[in-house]
Each structure stands twice: as structure tokens, then as C-alpha cells.
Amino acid sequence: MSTERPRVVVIGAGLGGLAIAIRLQSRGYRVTLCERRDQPGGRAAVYRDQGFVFDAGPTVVTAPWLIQELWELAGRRADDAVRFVRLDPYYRIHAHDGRMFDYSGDHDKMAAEVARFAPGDVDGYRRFLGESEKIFKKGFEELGDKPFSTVGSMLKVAPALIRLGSHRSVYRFVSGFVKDEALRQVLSFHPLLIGGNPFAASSIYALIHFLEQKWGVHWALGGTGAIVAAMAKLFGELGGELRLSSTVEEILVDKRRTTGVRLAGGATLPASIVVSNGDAGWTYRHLIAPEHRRRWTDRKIDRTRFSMSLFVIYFGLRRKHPDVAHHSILLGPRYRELLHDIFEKKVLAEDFSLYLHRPTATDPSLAPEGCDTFYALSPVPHLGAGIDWTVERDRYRDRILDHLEQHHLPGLRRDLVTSHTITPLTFRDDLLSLHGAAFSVEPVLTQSAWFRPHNKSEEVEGLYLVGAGTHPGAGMPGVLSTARVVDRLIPRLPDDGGRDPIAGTHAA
């Protein structure tokens, strides 16, 4: 009898491919990791010129533990591989009427913010975190590594869901508890976070708040570029391969169950289980042919609502701005009309808000001595729009560098040393995500839990999903987590000893 392991493959080293990865093979499978791109990280790639490093994607650490726990299963320490720092402020968030709010994970500190921001919310604020709480409980620690498979399994939590008041929406959620609208615009981006616009995405997702009180933002010394190395690092020490410029081109099926895939090129690698952590939209569309999709068809894929996209400018500047936080929110004169036009109307505007990032407030060793590096992000449509970012690209880049240099970063142009934009071109062609799409699956209720791809496939048997497209979502814990929903799903083998394969040790 062959005593050969079981071959996986893992299309995409993204955080969630890299996470599968490492626990499949720590339990014993063979698995073969592949990326198209020169290195792992997928979104969470590295830009490096003239001593400057930038994270390409996410930086916020939410749930370090979800990263710590991988070097649990393999037996090994996490603060060998990587280091943690918490976040104090977490964000500095500027209202357009030139109020500023240090949001914080100090409850104490939290609502004399509230009182300094809005006295009369105070009251209002601390019922709000209490029933954030509440969605927490049972949106992420109940709810957050469940496989939903079933139309059963969506049943079950149904009615908690309604009593939780799921139907509405973060905004309209938040506004029940505090009436200042700036204040309302403080406790309601987080679905920005993910992909969602806070006036349709389900107040389910109102639980980052807690979450972020719970278990902090953090920073990963390096960057997440550092937590992207480790984890490949830590992948390859269990015996894992890892190939780079290696591009799936179709996911091989035969009656129904997966035999491997085929690469650019022609070659195939045979697998029994094959785990994309690639756009979901684009894993269906593109690398399945429609003979094989009886649920996701073509026509299923096109009425799918995407999230939106991002405009991001990377910069590297010869001085430092130590005035300026590590995440800073910058509000735009509008907020409930921009967000309709990004996610409804899908046109470019005129106005817009901003994330700037200065890790270097952290973290100087990601710029040379006296420098500062940053990246500007602006939510934008995806391509269903049409803009053409061909044009559009430059004109966009410099009005946000002009506001940037008015009234955050005077001097901006005069010491500028280095930059790199990225649009939602950027997302459709390198990362091949469907219509540029920056978060994959928009979360909105009718496409959460079971009504989002299934980590199982419901198409292939053999195939499993991960990453932002599938439950429990986008965002560094939710595409962590959809590792563990599938390290649950995929079979153990005989000899692996039995382990559970979620540790659970942390999320109590």
C-alpha cells in the first residue's frame, strides 16, 4: 500500500494561501503553494525603492493571535518569527469641520474622547459598545471559523441574527446610539474596511469595533511585508513548496472532483485537493470552465455585487511629519453622497476622503534616517464604472497630493524622494481580481455567511476557497480565518494525530 502523502495545491500566496498552506502541511499533506507574482503576499506585496519599504496592502493587525497560532500548530514560537506592537492612538480620524478624535482601545480614554468630540453622546456611545459586544460574541467568536455549507446552517443562526437587528445597517445602527453625525462618521467606517459601505453593509459588522477593543490594532515590526516573509519562511522550514511566477491557469476537473490544475505554460501539477485563495469571482469565472459551474454560472457571477476599488499612492519624503499618527482618517466634506457615489452611481467625484498611512510613526526602519514613508489610500469604483484610469490616473494623483500638501503634509512636493500609484487597473491585471474589485465579494447581508462562495466548493468536489471573497470575509482576521474554516472542512489523514486543527486557546 502507497504511504505517499495527499498533493494540495494552493493557488495564491496571499495571507489567507499562505495560512492554509501552513496548516495543511504541518498536518502532513503535501502542499505546493503557487503565485504568479515574484513574491508571496498577494495584496499584502512590497514596494521598496531608495531605502523606502512600503506595505502594498493591509496594515492593520486586528487579531494577532490568528497569525501566532500558525507557528502554535506547527509546534513553534511566534515571537521568534515576528513582533507585535499595540497601537496608541489606533486611528486619528479628522472631521471635515477640523474636529479631531483619537480612537483608542482605553474605554475610560475612549469616552472622554466622546465627551471632548460630542458631550452628548457619552451615554449613547457606551450602549453602542456594549452591544457591539453582543454582535461580537456572536459574529466572530461563534460564528467567525464556522463552515456555512448548508442552507441548514444559515437557518440555525437565523433567528439570532434577527434579534441582533441584522437587516440594518452599520450607519443606521450607530446612529440609534449617538446623534452627532461626525460622530456617527467615527463609529461607522469600519466596513470600509472590508470592502462594505457603511450605509448597506450589515450592522453584523458593527463587531470590528469590539473586536478592535478586545484584542487591539497592532503593528508587526517590518510591516505586514514582515509577517508575509515569516509566514513563507515558516512554510518552507515544514516542507512546503512555494513557487513564484507560477500562474494557474485552470483548475482540472474531471466528474465533478479536482485532479490538480494547469499552469501558463501548458504544465499541470496533479493534486487531490486544490485550495484557491485567488479572487473568488475571478476563480469562477476564469479558471473553472461553465460545464463544470451548475451554481456559479457566468450569469450568477455578473449579478454579483463587487466591492469597490482603491486608488492608493505610495511616497517616500526627506523629512519627517511627526505630528502625523501612524493611521490617520481623513473625512471629506461628504460622506453618505461620496460613499452613494462610489458604490451606487459608480462615478469618479470630485471629492474624496482619505487613509493615510506613516508606519515610519512606528516603525523608522522602513525609511532611510529623517525620512518618512506614507501611502495615501482613496476608495473608488471598481471598473464597472468605466473610468478610464488611463486619464484619470495622474489628474486623481495630483489633486490628492495638493490636499495632502494644503493641509496635512506642507512641503509634500518639495521633499517628495520617491512614489508609486496603483489603481483599480492595478487590481484586475496584477492581482487578477474581477472588475478591480480591492475586497473581492461586497459584505452586504444578502451576500454574507452562506449567501458568499462557499469554502467548500459547491461546484468541484476537492476544491476549497479562502481569502476575502468567501466567508467570513475580507480584512487580515476575516481572510485568516477563512484558513481555519477550511482547515476544518478538509479531511484529516489517518496519521496526523487527531489535533484539532483550531487551536481556540486565544479567541476566548
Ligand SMILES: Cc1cc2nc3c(=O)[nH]c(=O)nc-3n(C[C@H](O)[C@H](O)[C@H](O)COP(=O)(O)OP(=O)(O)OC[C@H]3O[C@@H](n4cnc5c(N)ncnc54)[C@H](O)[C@@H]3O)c2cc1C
Second form
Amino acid sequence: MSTERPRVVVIGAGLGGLAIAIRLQSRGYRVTLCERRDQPGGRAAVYRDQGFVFDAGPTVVTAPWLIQELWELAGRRADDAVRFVRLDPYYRIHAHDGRMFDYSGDHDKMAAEVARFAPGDVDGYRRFLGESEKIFKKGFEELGDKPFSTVGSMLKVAPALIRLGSHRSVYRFVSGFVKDEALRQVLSFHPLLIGGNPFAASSIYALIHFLEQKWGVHWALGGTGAIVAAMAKLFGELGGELRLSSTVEEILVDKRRTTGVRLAGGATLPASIVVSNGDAGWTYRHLIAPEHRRRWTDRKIDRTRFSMSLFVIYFGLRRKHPDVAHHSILLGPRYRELLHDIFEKKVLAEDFSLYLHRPTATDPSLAPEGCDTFYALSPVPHLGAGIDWTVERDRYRDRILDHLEQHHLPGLRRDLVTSHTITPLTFRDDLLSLHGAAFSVEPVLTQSAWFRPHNKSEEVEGLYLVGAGTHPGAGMPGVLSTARVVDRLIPRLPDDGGRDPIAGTHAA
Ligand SMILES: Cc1cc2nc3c(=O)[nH]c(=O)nc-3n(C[C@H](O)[C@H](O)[C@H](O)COP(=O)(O)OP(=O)(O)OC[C@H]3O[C@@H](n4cnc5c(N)ncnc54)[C@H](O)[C@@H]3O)c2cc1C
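Can you return the structure of this protein in the form predicted together with this ligand rather than the form predicted on its own?
The next block holds the full complex; its first chain is the one shown before.
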């Protein structure tokens, strides 16, 4: 009877799109997943060259159970599909004054590291950890997988958000506990992982610190690409259809209800339910005709704040640098001012802070023998800045490589085998993200929960949104949670076995 099952089209095979496609297919819907690129994964795509394997995007895996539960929902064993190892340290942070901080998930080790780094801040750190736990319990465990489709749902949580002091920024929140400026940076950089400015993102995002302590920072053996490949395989095994190189150009609407999508080239795919994993801003602006939009008008989209973008250099070296940690954060001379340049002034600064990824520290399979795989990531303004990246690209790349060669990777240019660079243009032109933003809608309080584009569209019946631009937001735990929210919102089929759409067995 499978031909009678309702047809769902999912637009985009990012992690959010893959997750909702697996969820709905395993619930009995017939799902077609359309991805414009020639591989699934979105920001988590993979570049390969000469034996080097580069995960393009997410590398810090927190809450792996959010991935594993997809196999549970499908009645399979996740361990057979993806294996995770916990990292220690999670991050090595190089302060600009030469001090180093090994950030881990072991409370005693963390306290000892704080005592070594900033002896006066040990008590403050412990209090910070306690507060981060309280925020986590409210912000992640209670609100993270709840739909915010009505004003009422927002009003209900408002008192709790006020009690938690969510109007404060993460940096201000951290500064209330510790005094050392470099330690404040160590404990406040996390919003950057989801596209937020630590000086503007709500202190609710301080929950990330506790989330990492609770569930760890992990690495998937084979890289994040192995997670994507396993998810695509699971979807196929469940009978789902993945169409690569298929760009959706329009979400079809008739009498305020979706009837399917139109692909580039003109073909249409009828469906009673459409889930967009495309950038939320792009979805409303470019995939739905203006006459079908009452709230997400072009004007409202123009007034929405989008996250910063990223400049990333992927490179392979013919030697190893065993002294470089898996995840390094290299803080530049300025913190507040640099973030101001990126998020507010929108200028390309002369200085930078970098995230340096060396996956071969954990997983030698990602490079030829005796070699190292790296990427260096620099947050930069989104395309609203008017920077001409066709001109700036090589100059900026050279400055970053010079810095790395001088301070961290001696002989880098001599040892370079391969490299590939992406700029904000890649986010706009390949991934169809408004303003080339790397994390879609910026996570500030006034654009959170109900104020974000809703998971169930208020414009078009039968349309749902997953991914970074909707609730709860960007990052792997965030976008996997958007799929949990949408799973709850989409009606159950009569014969779905009564399964709970959010298994959540690991969440407690
Ligand atoms: C360099 C980088 C590093 C990051 N590091 C981390 C990290 O360490 N940890 C972490 O948790 N998060 C990290 N993130 C954030 C995380 O990767 C993203 O928030 C998350 O992967 C976004 O998933 P998504 O579901 O929103 O889909 P996306 O990855 O945005 O995928 C959307 C997909 O939709 C496709 N698409 C768009 N429009 C259409 C259309 N019209 N038709 C067909 N297909 C379409 C796109 O091609 C794309 O494949 C990082 C992001 C970047 C860019």
C-alpha cells in the first residue's frame, strides 16, 4: 500500500534535512530529498584531494545521541553505522599573550587549568559552571525541542528567560564570574560556533559550556563526512529517494496550501508536505512568491539580522605537526573590537582570530601516511559589508598562511600539498544563503524562539522549516533539534506504530 502514503519533499540535504527525511521516512511517509549540490551534507560536505579528506564545516560534535537516536527511531543500531570518540582536551586555546588553556570535560582538570591560568578565578569558574547548568536545564532540556509556533508559547517561557537574565550577553554573563580577560574569552567564545557575537548573543547560549561538559566533545571516526554518509545510507535503506544536483526553484502554493515544488529545469514534484532545509531567509525571499507571504515580507527579511560569514582554508601538508591539538583556537590581539568589526562595522580587519582544525591528531585515516590535514577558519563579515572577495581572497589567504607559518606551523608553504579556500561567496552562491551568512539568522534574543522563522510556516499550510535559521538554531545539536521539533509538528499516520517522534532516550 506504500503508493498511497503521503508524499513529502524535503529541500536540502544538510544535517537538518537529512534528519527530518529519516524521521519522516521511518514514520511511513514517502520522502524525496532534493539537494542542489552533487553530494549531501550542506555545510558538512567533504572535499577530497590526493588522499587528503577535508570536512568542510562542522568538526566539534556535541550531543552525539542526537545523531544516534535517528537509528533508534528506525529500529537499528547506531553503533554499527557511526563510531564516536571523546576528545581530550576538547580545545587548546592560545591566548594572544602566549598563555595556553587546555579546555576539557573533566571538572577537576578544568578547575586545575583555571587555577594555573588565572589563579584568582577558580571559585568564579565553579559558580559559572553551576549557572551554566541551570540555563542548560531550562534552555536546552525544556525549550530546545519545543515548537514556538504561537505568541502564547513565547509568553509562557518569558518569565523563565527573564529570571535567567537572558537579556545579558554571554560575555557580560561570564564577566560576572571571572576577572582574567583571556579566561573571559575562553569561556565566552562559544556563540561564534553558532554564528553569534559573544557581546550580543543572549546569555542563554552559556548553556553550551554545560552541554559540552555533560555530553562531551566528540569526533566521528572518518570525520563528520562519515556521519553524513551514514545518514544518507540509512535514508536510502528506509526507502527514501535522494535526488542530488536538484535545485528547488519554487515552493508551489494553491489557496495558501503547498502542493509541491518546482525544480530548476521546470519539472514539478507534487507533495502535500514540504520541509525546507534551505536557508530560512532564502526560502521565504526566493522560493515563495510575495503574494503568499504576509509575515515574511521582503521588507521584514531585509530587516532581519544575519550571522557573520566565514573564510576557510583547507590544506594538506606532507609532514605531521604532532604538537598541534585537534581543535585549536588562536586568539588575536583584539577580541571585543574585532567582533565589533565583523558583526557591527562590517569591515575586514587587519588582525584575526582563527580556529585551526587538525583532524589527523585523532584520525590519521584523513591524510596519506605521514601527512596532516588542516583547516583554518576566520570569522568575517557577511556580504552586506560589500567586500569584494574576488579581490580580497588571495590577499587574506596569504595573511592567514603567513601567520600560521610564523607562529604555529613552521615550513607550512614548503610542505603544502593541496589547498582550497571558501569565502562568503561560497555560502551565497553554492549553499543559497542570504548575504552569504554562514549560520543564517543571527542568534540574538530578539530573533530567538518565537521570533525566529517558525518551524511550521505561518504563511503556507503544509510547509515546515528545519535547519540553522529556524528554532532552536545553528550548530549540529541545534539543527538536529529543529528536525525533532518538526517531527512533532507533522501529523502522524494512522499506522506509524505509535512511536514517540522524539525518542530522546539519551537526553535525560
Ligand atoms: C566552516 C563551518 C564550521 C562549523 N563548525 C561547527 C562545529 O564544529 N560544530 C557545530 O555544531 N556546528 C558547526 N557549524 C555549524 C553547522 O555546520 C551548521 O549550523 C549546520 O551544519 C547547518 O545545517 P542545516 O541543516 O541548516 O543545513 P545546511 O548545511 O545549511 O544545508 C542546507 C542544504 O540545502 C541545500 N539547498 C539550499 N537551497 C536549496 C534549494 N533551493 N534546492 C535544493 N537544495 C538546496 C544546500 O545546498 C545545502 O546542502 C559550522 C559551520 C561552518 C560553515
